[in-house]
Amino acid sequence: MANRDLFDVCKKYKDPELVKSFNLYPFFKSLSASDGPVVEYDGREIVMLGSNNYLGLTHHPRVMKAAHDALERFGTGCTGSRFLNGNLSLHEQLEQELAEFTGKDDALVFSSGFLANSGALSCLGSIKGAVVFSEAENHGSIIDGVRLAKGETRVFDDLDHLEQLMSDGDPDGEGWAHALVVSDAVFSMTGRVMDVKRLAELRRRFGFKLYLDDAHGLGVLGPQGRGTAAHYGVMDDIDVLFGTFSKSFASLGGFVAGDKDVINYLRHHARTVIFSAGLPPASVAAALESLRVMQEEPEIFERLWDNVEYFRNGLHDIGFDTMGSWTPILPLYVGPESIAFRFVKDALDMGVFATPVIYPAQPYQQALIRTSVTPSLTRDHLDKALDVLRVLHRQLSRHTKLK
C-alpha cells in the first residue's frame, strides 16, 4: 500500500474556512487594547464578558508597579531553565508565599499552568505502581499529562463511579496508596464545583493520594481566595494542589503545592521544569504582587461577589439558564453550535464580548455561551451587557428553545 502525504488530512481541514464564509468565525479576535474590563476591538470600545481575570488584577496599580520594577532589574527573561541559570530570587519567594498561603510544606513554580500539569502529573504517575484515576471533564492539560504517565489510568465520571471503581478494585481491602485521583476543583466552562469534601471523605476512606486542580476556584473561592479546598474546609486532604497565574493572579504560569518531599521530588525530576526555560521576572512579580493583593484588600471579594449575585440574577431575569453556577463563571445555555457562533458574533456587533462553548468540550448541540464576571467591571458594563443579552435572548428564542 503506497505512504499517504502525512499533511493530506492538514490540507483537507476546512473548518474554519466554512465558519469563517459565513462571517461567523468567533475564535483568535484581535484585541487592540485593554483596560480590564472594557477591551478595544476593531476600533470599537467592548465589554469584556470573556475574560479569567478574576480579580481584575491585571490592571491594579501595584501589580503593574511590581512587573515593571522587576522588568527593570531582571530584565525581560530568564533565558535559561531553572534548574540550571534561569532560578531568581524571586520565583523562590513566590514559592515561599504560596506555601503559606495553601497550607502546604512547600511549592514549586512552572513557566504555565499546562506545563505545571502536564509535567507533574506525568512525573507522580510514572512512579513504579502507580494507579492514576482522572475525572472525565477534567481539563487538557490533566488528561495530557495522565497520557504521559506510564502508570496505569483510568477515567471516572463522577464520585459514585470514584467510589465503585475504588471499591470493586480493591476486594481484599489493602487500600490505595499507590493511587493517584486527579480532578478540577472549579469546572472551567459551566463553572460547575467538585464536591471536594466528599472527595476528601473517599481519600480517608481508601487512602489514595488527591491532587487537585483549583485554578478556577484559587483567588476566587474561600477565606482570601485561599480556594475551594478551603471553602470546604478539606484543605489538610489535598496532597497536592495545583493553581495557576493567568486567572486571580494576573499574570502567567503555574505551580503544585504540597508535601517537602513530593515538591523537591517533582523540582528534580519534572520534565517541564528541568527542560523549559524559567517564569519571566515581570510574570513572576505580578503573581507574587496579586498574591499580597488577595490578603490585603478584602474589599475586592466583595465587589466580586456583589456583581456576579447582580449579574446573575439579571441573566434568571432575561430566562437564561446559568447551569446552577455560583461561581464568576456564568454559563448561558443555547444549544445548536451555530446558535452559539450567531450568538457571540452578534454580542460582539452590540459591544460586549463572550466566548462559545462548543463539542467536543460540550455535548454535541448543547452548547454554551460563557461568560464570567470580575469586580472591575461596573454596574453600567453589566447593565449594557444585560440590554444586550436580552434582545440576544429574544431574538433566538425565535429560532431554538432557550433553556
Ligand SMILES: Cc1ncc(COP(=O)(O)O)c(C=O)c1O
Second form
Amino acid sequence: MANRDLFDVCKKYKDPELVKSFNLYPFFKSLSASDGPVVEYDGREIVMLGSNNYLGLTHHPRVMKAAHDALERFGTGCTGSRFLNGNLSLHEQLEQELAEFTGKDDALVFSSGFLANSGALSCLGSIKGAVVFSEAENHGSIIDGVRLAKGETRVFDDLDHLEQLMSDGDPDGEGWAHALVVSDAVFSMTGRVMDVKRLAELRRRFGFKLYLDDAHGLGVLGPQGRGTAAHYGVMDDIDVLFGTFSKSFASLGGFVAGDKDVINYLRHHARTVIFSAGLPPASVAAALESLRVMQEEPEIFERLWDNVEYFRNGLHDIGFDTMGSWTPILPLYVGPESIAFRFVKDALDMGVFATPVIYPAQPYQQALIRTSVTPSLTRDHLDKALDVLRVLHRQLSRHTKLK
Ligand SMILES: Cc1ncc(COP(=O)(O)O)c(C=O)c1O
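Got the form predicted alone; could you also share the form predicted in complex with this ligand?
Full complex below, order starting with the chain above.
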C-alpha cells in the first residue's frame, strides 16, 4: 500500500537509533584532525586503518604545496560547469598527463569518481543499440550509471557467466561490437582482483568494448601504479579506463581515459560534466602532483608493499582470514553484523580505526572488517594495530566461528 504521507517512511526509520542505543553505531565518525596515518577522534590519537590513502599522499609536502599554490592562483572554486565558465588550464594539464600515464589518447576529468562513472556509463549505455554487461559486485556508481542508461543492461556473476551470455546471445556470430562490458578491477571491500587478463581475452574473442573501473588499482598495482590492466599487460584492451582521485591520488574527482573520439563524445554529452561544477583548483592540483609523485618517487611503492606484506603476515599469524587479498585492502572475516559493530567499536576504544562491511555490501551475516595499509604507517603503528587485533581476535573467537 502506498504511503499516505511520503515522509512517514523517514519518520519510522529508526535502525541507526537502535544501534546507537547499544553504543555500537560505527558510521559518520567525526574526526577532528589527521596527519594521514594517525587521526584525532574524541580527543584521542587513533591509528587509521580504514582509509583509501594508498600512497599516503594526502600529507605529502609536494602535494600540499601544489594545492596551496592552486588555491592562491585560482581561488577556492570553479563556480560553474567546465562546459561553460569553470574550465581551468589546470584541468586540461591534468587530463593531458593522465592520458600519457595511462597510454590513452585523451582523458576527461569529472568532479568526483561517482560522477565520472554515473555520467560516462549512462551516456555510453544510452547510445542507440547499446547493451551493457555489468559485473554483479560492481560499485554503486556503476550500478547507478547503468540504471540511468537507456539501452539494454545485463548483470553477470563471473567471467564464466559472461562468456556463456556472450556465446548464447550471439548464435549468428555477428559479434558484440555494440556491447560494453563494465567491471571493477579491484573490489573495494574485499580486495578481490578481477582477472583482467581473461576479460581482455574475452574482449578479443567477442569484440565487445571494455570499461574498467580501476579506482583501487591505479596508483597501487602495475609499474609506477599504472593500474591493474598494466599489471596484467593488457592496457591496450581497455577501451575506457576509469580512475578516481579520492584514493591514491589524495584528492577528490575522477576521470575516464580512452580513444579521443569517445572522450570527445563524453565531454559534450555526459550530463555530470555539463550540469555540474568543475573540480575545484586545489583538488585538481593535488591530483596532478600526486600523479607526478607516483612517477618520480618509487620508494613510496617499496614502503607500501613492505607494509602490506608485514601487516598481512601479522594478521595471518593471529589467525585472521584475509580472503586471499594481495592488495593493500585486507579484509578480516567476522560473520554476524553485530560482531562487526562490536569489533570496530572495541578497536576504536583501543586506538585503531577500521570499518565494518555489512549487508548489502556483503551477504547477510557474512560481515567483514575492512583494513587497508598505506606507506605512511610506521612499524610502530602496524605493531600497535596488530596488538589490538590480536586481543579482539581472542575475544571474538569465543563468540563466533572466525573462518
Ligand atoms: C570501485 C569504485 N568506483 C568508484 C568510486 C567512486 O569514487 P569517488 O568516491 O571518488 O566518488 C569508488 C569509491 O568509493 C569505488 O570504490
